[in-house]
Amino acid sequence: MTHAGPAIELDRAGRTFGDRVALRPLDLAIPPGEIFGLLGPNGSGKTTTLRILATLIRPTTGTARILGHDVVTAAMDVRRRVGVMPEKPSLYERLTVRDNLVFWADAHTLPDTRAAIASALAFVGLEARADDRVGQLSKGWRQRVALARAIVHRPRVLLLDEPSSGLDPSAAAAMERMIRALVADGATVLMNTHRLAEAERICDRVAILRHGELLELGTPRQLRARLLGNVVNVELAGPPTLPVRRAVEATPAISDVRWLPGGFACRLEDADRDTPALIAGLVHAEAQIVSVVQAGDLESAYLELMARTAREDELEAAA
């Protein structure tokens, strides 16, 4: 039966360990088919969130659900529907790749273990290494084994903790492609990552946590706009002509125009809403547009947020 609501849902879910707050009450609703990223420094609550959803620890406040199943009262139903890839997957290094998957497939009591393992091996490109001992593989290949183990039972929700940790650029790119392929096949992904460029490329939305508290939530573009301002850089094939300048100045909701030899930078009230009107005006003025790019990136937005909150903490401590 298809679940009509969010694939992943946290309703005021929080966790404490004694006097230490690991995760303050958190509300999240992640629809099916989304790649959602959790960002934040170490100790921000990212892994705690994944461990709650994976039924490894219970929330001390609120509730959490996977495909409508409560992680506490219906833990076994949740485990059948999720695939978990920890940052340190603890593979059986003395066993072969195939035997690692056999162990996991048997734990899920799959009706056709052989076919499930063959499908997982093919997906991660490990058919030729299936009989190699895991301990003999490189970091990148072990990450593929960990992903194959997480998907052998064809889960509809995947919880990935730093899936590209320690990988070289080519191996990290391969991991991104596999994650996208899983979502294209119907999965929903929640992933922790410190790779902000990766999050910007692959995640539909992200949440930024700090000290167990949610600071920001939205698409990478929305976070850039909120934290860095709606600045847009426009590159032209030549110097801005008088008609181009007039078209820009006549664009509603534009301000702080800075003219450059090969284009201009400006601030819009809302980059998503106002950029199409700006481009239409430029096209009407026969501007030769090379690119229109929102200024900054997710990493810059993240660092700005961390700096702001650090300043706020200092002012609060001094008060």
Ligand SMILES: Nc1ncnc2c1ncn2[C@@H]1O[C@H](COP(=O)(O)OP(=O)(O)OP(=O)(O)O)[C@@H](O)[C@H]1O
Second form
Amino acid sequence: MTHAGPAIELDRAGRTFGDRVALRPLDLAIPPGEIFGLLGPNGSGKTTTLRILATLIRPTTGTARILGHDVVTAAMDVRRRVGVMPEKPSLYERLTVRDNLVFWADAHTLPDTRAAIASALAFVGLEARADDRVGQLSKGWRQRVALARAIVHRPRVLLLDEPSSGLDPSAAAAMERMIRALVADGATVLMNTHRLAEAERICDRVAILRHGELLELGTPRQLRARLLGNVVNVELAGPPTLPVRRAVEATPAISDVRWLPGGFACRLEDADRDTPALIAGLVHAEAQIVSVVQAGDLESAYLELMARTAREDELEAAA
Ligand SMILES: Nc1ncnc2c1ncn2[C@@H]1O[C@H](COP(=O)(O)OP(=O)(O)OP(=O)(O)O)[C@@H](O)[C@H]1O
Ligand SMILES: [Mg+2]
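Got the form predicted on its own; could you also share the form predicted in complex with this ligand?
All chains and molecules follow, beginning with the one already shown.
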């Protein structure tokens, strides 16, 4: 039977190691088919979250579920359903790619291990390297082995800890394509990453953690708007005419209009809500619109959030 609720669910799940709080009680619900990105500085609790979901460590508070199965009380059910790419995939360097997968596949009793391995190798494009020792492979190919290992039992949920870390741009793009293909095939993905442009491209939603605490959660677009203040840049073919200027000034919820030789920048109360009215006004005034873009990217939003929280910390320390 398919599970109707979230594919991945944390319910006040937290983790301490002795006195150290690695993850404060966190609520998260990731629906099936989503690619969810966990972002945050080193030591912010991303790997801890993923390890709880992968049943590698237990939460010290709260609960977590994968497709409705509790990570503590139904750990075996969870393990059958998750594919994990750990932060440091420990592969057997002296074994071939194929034998690494055989070793792993044997841990899951699969109906047809050979076929499962062949299909995982084909998916990651490793067929030609199947008989090479893992120790001889470059980082990019090892990451593919780690991904093949994570998907050999065809899990519905993938937990990927920095899947493209250390990869060159083409290898990272290939990893991105493979992640998208897995989701197109019905998987749900939770991935940790420091590559914010990648997160912006492939994640439906992201969460930003800091010191084990959830600071922000939303679509990359929502985070940009929230943290960077809904600035919209409009590029026009040629200088703005008087009717165009009037139309812009008359747009509801607009402020801080800054005219530039080839267009203008402005602030909207809510960029998602107000941009259509702005564009409609521009079209009505016969503006030659070349592009309308929300300013900033997820990386700028992230850096803004980190700068703000650092300022708050300073103020607290001074108080
Ligand atoms: N087994 C452990 N024993 C003690 N402390 C731990 C353990 N695992 C993690 N921690 C601590 O928990 C905190 C969160 O670590 P975690 O590995 O989850 O961070 P992260 O966000 O994945 O960081 P990075 O971006 O560097 O991978 C850190 O302070 C870390 O030192
Ligand atoms: Mg980590």
